[in-house]
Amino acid sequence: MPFAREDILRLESLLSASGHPCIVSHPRPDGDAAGSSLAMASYLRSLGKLAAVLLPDALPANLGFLEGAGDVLVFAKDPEGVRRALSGCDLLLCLDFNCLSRLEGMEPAVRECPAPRVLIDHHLNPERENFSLVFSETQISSASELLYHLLKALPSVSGDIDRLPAGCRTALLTGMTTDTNNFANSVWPTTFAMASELIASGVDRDFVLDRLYHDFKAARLRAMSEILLNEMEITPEGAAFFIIREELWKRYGLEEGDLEGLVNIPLSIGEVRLSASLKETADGPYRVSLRSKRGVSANRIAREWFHGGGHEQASGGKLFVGEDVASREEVPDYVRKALSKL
């Protein structure tokens, strides 16, 4: 993958000069946020850097196998610890988000950090003015894949991925696997090449898949069954949607990440071209996830109806009670209207 030589040399220079780099990613971190962040930390630590990973929220339990997962500083649990890390930071690496507002409650602390910021991301419309150096590529599977190609391009690596630590390589494969839904979407020729090279280097893909997809609680399957049976609605236009009620979330004792992948399941129905998941929260907006089949723009629906955006076939957003709808009772009708615009 071609990068401007001056950008690669500048990145190498920033990494070399840094002693206390910090790595940040978006709230409710998914496999790509975790994989890219922990991969970068693993690489920097192999160079002797005191790298810290700072996340707004805790990692899902099924990503705990990644090297360094237990060392992540979580703003929701320890905001002062995150602020202390940022106060000593001399390089800020921002992965898998396109603008600082995506950091939500952690945004002010990151904005106050005077260190140069490097953005490595694959989403549309990066906020270039807030970063010292930007690597943005949308025609790619994931931030993890983009980081993989960037690390290979560094003069200190020179294309030899055996120079990357084993934990770094495993995290990169993990991030790419989750963001492609295990090669089901957003896959490019470079994605397969990356997977092949990482497996050839010794990454145990079977182990990664086992930990990602075969290590959940029974409550996950029971909750999914109840949601699909009692909450899923299919519209005449070929869209499916369901609401994950706060009551159900608490009743099953679910944690962030436990229902990862649920929004993809309705797309297995032939007539369904777009699937929408809305997670109800007690004191905040509904969190919306959208997935679509080729030819249907999840990104457009997210932008026009849910204050969001993302990729053409995988996007997200929010729905605000009191702004978009007057009450929770009006949410289903609002969603039906939005999805009628396929």
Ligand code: 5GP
Second form
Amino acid sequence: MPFAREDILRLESLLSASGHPCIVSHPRPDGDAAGSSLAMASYLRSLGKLAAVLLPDALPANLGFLEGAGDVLVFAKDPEGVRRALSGCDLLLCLDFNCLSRLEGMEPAVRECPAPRVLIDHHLNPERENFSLVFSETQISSASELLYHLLKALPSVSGDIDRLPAGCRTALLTGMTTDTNNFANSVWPTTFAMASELIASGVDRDFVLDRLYHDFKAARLRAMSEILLNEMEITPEGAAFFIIREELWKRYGLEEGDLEGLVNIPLSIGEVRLSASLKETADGPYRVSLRSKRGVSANRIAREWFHGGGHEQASGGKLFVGEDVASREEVPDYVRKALSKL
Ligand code: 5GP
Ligand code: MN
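Now that the form predicted on its own has been shown, please provide the structure of the form predicted together with the named molecule.
In what comes next, the whole complex appears, and the chain from above leads the way.
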């Protein structure tokens, strides 16, 4: 991966000068947010630094196996703990998001922190002006993959990944695995090289896959079945969408992360070129997830219709009742319109 030599040297000197680095990532953290953040923390802790990971929301249960998962400071549960960590912070490492507003409620606390900010991310349109140093690649699987190549390029690692702690290497493989949907999308030659090197270094991929994909409760599959059966609509233009009702969420006792992957399933239908999931929440906006096949821009629809963004083929956003639509009854029509021009 070709990085500018001066950027790598700058990163190395920022990391080595820091005693209390803070690592931040996006709300409702997925495998890549958690994997890249905890990998960074594991590496910095191996250098003796007091690294803190600050996330807006708690990790889903299936990511609890990652080293350091139990030490994450969660803004939604402990805003004071997060503020305290930020008050002693001398370097902010921002992973797997492209603009400060993505941090939602945690944004002001992070903005006020005077420490230099380093961005390590793979989304379109990074907010470069808000960071002292930017590593942004979009032709890559994940923030975890980008961090892998960056760590390898540091003079102190000099390509020898055995110098990275085992927990760091496992977290990097985890983040890449979930963002590619287990090698199904946004996989590049560099992604296979990374996986191959990590597995050769001793990372137990079978263990990671078991934790990620083989440890859910039955209610998850039953809820998915009910949604696909009763809620999925396929439009004449080749889009599929469904609404995840608050009532269903409660009835099955679902938790954050339980329906991860559901939005990909309608893409298995030949004529479906875009899939949209809308999760109803009791008091906030609908949370929108979009996935598309090549040639259709999920990103454009997320930006133009759902106040969001992300990647070309995987994006997300929100839909506000009282702003985008007058009432919940109008949501399906709004979505049909948004998805009518692929
Ligand atoms: P997911 O559908 O898995 O929640 O998110 C898919 C992609 O869209 C992720 O890369 C994520 O960062 C991005 N994304 C999700 N929600 C939002 C949002 O509200 N705003 C923006 N800008 N991007 C989002
Ligand atoms: Mn990511």
